[in-house]
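One chain is shown next in structure tokens, namely the form predicted on its own.
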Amino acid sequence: MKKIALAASAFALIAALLLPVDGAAPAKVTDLLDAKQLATEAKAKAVKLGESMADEDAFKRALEFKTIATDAGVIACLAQALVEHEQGEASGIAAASLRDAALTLSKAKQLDDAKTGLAAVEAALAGKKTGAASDYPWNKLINMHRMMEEMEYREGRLRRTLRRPRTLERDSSHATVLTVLALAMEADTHEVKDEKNLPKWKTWSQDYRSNVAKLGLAMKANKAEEASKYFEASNKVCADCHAQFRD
């Protein structure tokens, strides 16, 4: 009994040792993406968050199709990145701090409340600290299905850029916030009803992240043919994923 008590307690330290740190992403965010593009893009959605607020009707259709809360997760999922990236902190914004606010403003149902939320967003864009912890959970960043619209509207304009690509190093960035969010996807198994898919669904969300983030690069380096290849790819394991796990 003592031996298999000894063996256990290895086998658990030696798979604590395997996993990210708490709050860590599933991979070095360092590794993988540019922090002043996070911090662009993140800029990018507050300004789209503020056209979803600009009177009652706008605000209400943003209600409906769920754009605020989708918006408000993206830059979630931005924020914590830029909080472990080693050039985060030279973006000059508080990171921790957009991300509560984010997650805040996700939830927000009434205008005034959104408005309040925006507010807070764009006083940590600015660099205003609230003392938020860095750790966080990259399951809780943003609802599933919000990801995968946002996952869509990315997939559909890269495609269209690269029928024609001559924005290709511009358009790069849709690369870039589908990378952030193949973090999350990878970190939020809750699709997996049956435990003996985790593995399939840690494989896809590997696979996927790194076709997207090669995407990225080569888009950067105006590589259209080779970007083409990788957009296909992260195409393809969409498709298999979603054959298994949602139809």
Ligand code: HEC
The other form holds:
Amino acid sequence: MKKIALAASAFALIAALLLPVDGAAPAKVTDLLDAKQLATEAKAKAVKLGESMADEDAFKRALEFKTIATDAGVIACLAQALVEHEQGEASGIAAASLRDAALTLSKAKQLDDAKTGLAAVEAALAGKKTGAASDYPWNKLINMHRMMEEMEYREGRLRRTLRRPRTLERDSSHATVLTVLALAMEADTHEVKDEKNLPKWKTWSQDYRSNVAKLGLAMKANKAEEASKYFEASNKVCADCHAQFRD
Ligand code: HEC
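Given the form predicted on its own above, what does the protein look like in the form predicted in complex with the ligand?
Full assembly next; the chain just shown is listed first.
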């Protein structure tokens, strides 16, 4: 009997070690996200970051509006999703290195540091590995306020697309980014001051994620009406959660 109990507990320990409880996203990213879109969006953000470092004036504006922290934080989220995605390797991106480079860049306050940070981001996008660890906590990838601003921006872009739905498939990548951000949102519960409200945070984060994931699928299938339905449902979750935790 003792032997069996020992074997069972050893098995449980091994299982616990194999399952990346802290490091993994709240949902299985392979089932949820399109790896190609993650890669494309990470590259697009790197181009935008380059523009915000074109000269001192551009950089000053970027610091003022905190877009370096936002854009690099979004890359960190996309990168971690690629780390955990079964098709992540195929993107050719050194995803864990990209995440770490983006996190460093997100904190840059001087143009020189930002340029060094962006060079590391670009190297990782081109596949250069730095020995970064795979696991990383999802609640430490992006600042909550920066994430909210990105969500507001992408929801605005989607609203415009859905009003005149001609580029649904192309613009479905906004929904993909929002799905990734929803994972980071679910993991980052620091705004919940009373523990008994944790389930609400989780439920709204998951509702939001499920709506934007379905929105993305409807857009890819060029189903405008269905897409609008999920878009409106996602917007309702913003308001519900704000009423409880922000306002
Ligand atoms: C699970 C809860 C939750 C959901 C869902 C949520 N938010 Fe928020 N949001 C918050 C909290 C909490 C804050 C305050 C914390 C902060 O600003 O850092 C906030 C702040 C913001 C801010 C900051 C500026 C302001 O007006 O205070 C914006 C913009 C924002 N949210 C937009 C959105 C949009 C757009 C959506 C939906 C697409 C959304 N949020 C969904 C919880 C949520």
